[in-house]
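Below sits a lone chain in structure tokens, taken as the form predicted on its own.
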Amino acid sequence: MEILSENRAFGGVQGVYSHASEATGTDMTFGLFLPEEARGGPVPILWYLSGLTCTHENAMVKAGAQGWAAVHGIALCFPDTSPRGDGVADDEAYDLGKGAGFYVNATQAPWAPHYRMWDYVAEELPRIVTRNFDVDEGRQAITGHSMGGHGALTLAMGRPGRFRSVSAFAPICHPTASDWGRKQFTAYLGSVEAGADHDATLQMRQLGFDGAVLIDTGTNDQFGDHLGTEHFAAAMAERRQAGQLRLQKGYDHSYFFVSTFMEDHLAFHAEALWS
């Protein structure tokens, strides 16, 4: 693992790490935030997954997290969002190829021998990480905004017991109903019906989530027609999930809008790993 660079922020060391993944073949870059409880031992961990389009940048620089993470003593990590290199497949859409990995594992060509970010996320990554940072493996949450929205809950629901909450901003909550899913589906693992196992209603239909939820979604999202809010709220509510799914008046799917919510969601989140 190569360190790329670290800075003292708030109290603590936010740093940014590159290193050879089997589960992408290609080297992976992550930032990771470590509150200054982790010099004396391993700190709960919050993973943050992004959004289309971004790389483990965005968040660490725009959500304003790291301020409320040195508060509560919470360590997070931001993955980037797909495979990159010369020899990755990518398309010229934005939200197919480099920057739109979904979290899955593709199995199709000429995505298959790279876009394995569920591995990668699941599992590769937490093992990195708890093997080199003082963070504890027994204290995970997850979130994430859009695409990683999507990928967080799907995580949630689709590793039981691993995380104590999940979180998330404006998530794609129905992707085999929407273009934001059908589309990326079809290319990745050849049909939208596949998808079914990362479609966060779907799973909450037939999974469900034992830990705490929150989501919020702004009334003002431009992309509100690809979230399919309003699904996952109706599986939630057939299925007696305990939770909060709010919608927020004149926000819209931007990082003001991240931001201005990170506070509330770090406290959520603090509250669970620390219980």
The other form holds:
Number of protein chains: 2
Amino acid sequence: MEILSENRAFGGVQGVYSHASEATGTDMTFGLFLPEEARGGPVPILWYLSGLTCTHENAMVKAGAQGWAAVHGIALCFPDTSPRGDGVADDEAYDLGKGAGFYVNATQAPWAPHYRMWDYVAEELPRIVTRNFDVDEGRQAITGHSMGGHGALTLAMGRPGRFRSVSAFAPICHPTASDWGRKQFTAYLGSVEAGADHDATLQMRQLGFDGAVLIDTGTNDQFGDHLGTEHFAAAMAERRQAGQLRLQKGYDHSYFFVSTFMEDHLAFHAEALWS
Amino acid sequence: MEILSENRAFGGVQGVYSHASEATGTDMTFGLFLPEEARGGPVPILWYLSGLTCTHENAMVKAGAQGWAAVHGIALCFPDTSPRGDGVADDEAYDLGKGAGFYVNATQAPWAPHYRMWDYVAEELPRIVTRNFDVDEGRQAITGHSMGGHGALTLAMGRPGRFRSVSAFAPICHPTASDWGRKQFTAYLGSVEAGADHDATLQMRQLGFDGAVLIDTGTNDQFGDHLGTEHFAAAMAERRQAGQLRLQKGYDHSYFFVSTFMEDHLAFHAEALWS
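After the form predicted on its own, can we look at the form predicted together with a further copy of the same chain?
Whole complex next, starting from this chain.
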């Protein structure tokens, strides 16, 4: 593993690291914030999955999460959203290919060899982070924004027992019924139907989540029609899933929205991680 | 004035606006955060001047200031660091020309016609902001980072009575004795000596500041040799200037450093602005 940078931040360290990934067959880069408490032994970790077009860096510099993570003594990990590099397939559209891995394992050409972001985020990266840093494998939580909110919800329900709590900012909730989902599942997996296991609304109906759930979405989200929030809200209510879905008046899809509610999300996860 | 964007943030609005500037003879863009309190009448304002290579946008998305401004009911303004546009002189170096206005009025070709950032930030923009938004002209404070810290200190001492408090993150403190200063004063003003009125250490020796001063600089600042912190520290002590100069262990020059101490700076200015 290579250290790309380490900056002191909020009493801890914000690092950026690169490593060869077995899952994607490429080098992968991630950000990791370790609070001061990590010097005294393993700390809980919150995974932050990012949205379309993002790298590991966007949320790391714009979401305002480290200060609240420091308050609660929690590590933060910011994975990339796709494989990168010259040999990796791409598309001209912003919502397919690089920056748009959608947290699935592609089965279709030309995506199949490298686009294995499910395996990377669900298996390989947690192993690397918990083995190389003072992070407690037994206390994990997950959050994300937009496509990353989709990733957070589907990982939380798809890996029962792994995460104590899940939250999301303006998540894509029902990708099999959205332009943000149908296109990507068709390309990466061969059909919309093949994405059923990666649809938070369908998972909520069938599986639910054994822990606390917090969703924030803005009432002025310019991509609101793509999110399918209403379907996830109905599924949560039908299932009697413990949790909160908050519609925040006047907020849009930007990092200004994300950073506004970051304090609440860190406090929410801290309660689950430290109990 | 043209609205480029307005995003709801921390209960208020983060806007970006463009206007024709008389000072620079170009269009200029600035960011303005108005807290929720601004709906009930004029609020105090904190000016944030940015460093080399920055536009109005960097600090607006990376410094983590809006949340704390909202806590204290204070507006934030993020000016650009130079004139922009095709007809504006530039240099290949990152520290001269666009992104490097140094908060002076250039007298030398090719800079003279547009590089009038002192007039822009000291006179024109405050007039525009206080006339067009619910901002209280009588309650102003100023801060900045690196070159913007230089701008904040020199404006605070150069416009006595205007600002109730001044702070800075890793400011360039003694530009007439630094590579970050000598080059720019020679280019923009014709000589290093012509920059004497824009040197915070010289101003502190001669003028001081009638209000509170707070400086934070990291002990691991990679540009520490360019900052001249030791000269400003000595000048503050010689003058018996009320204020604090804090050397923060292990911190560097990045926005991770800035955002770490933003909470303290907003609380510091709030005390002066609301008293």
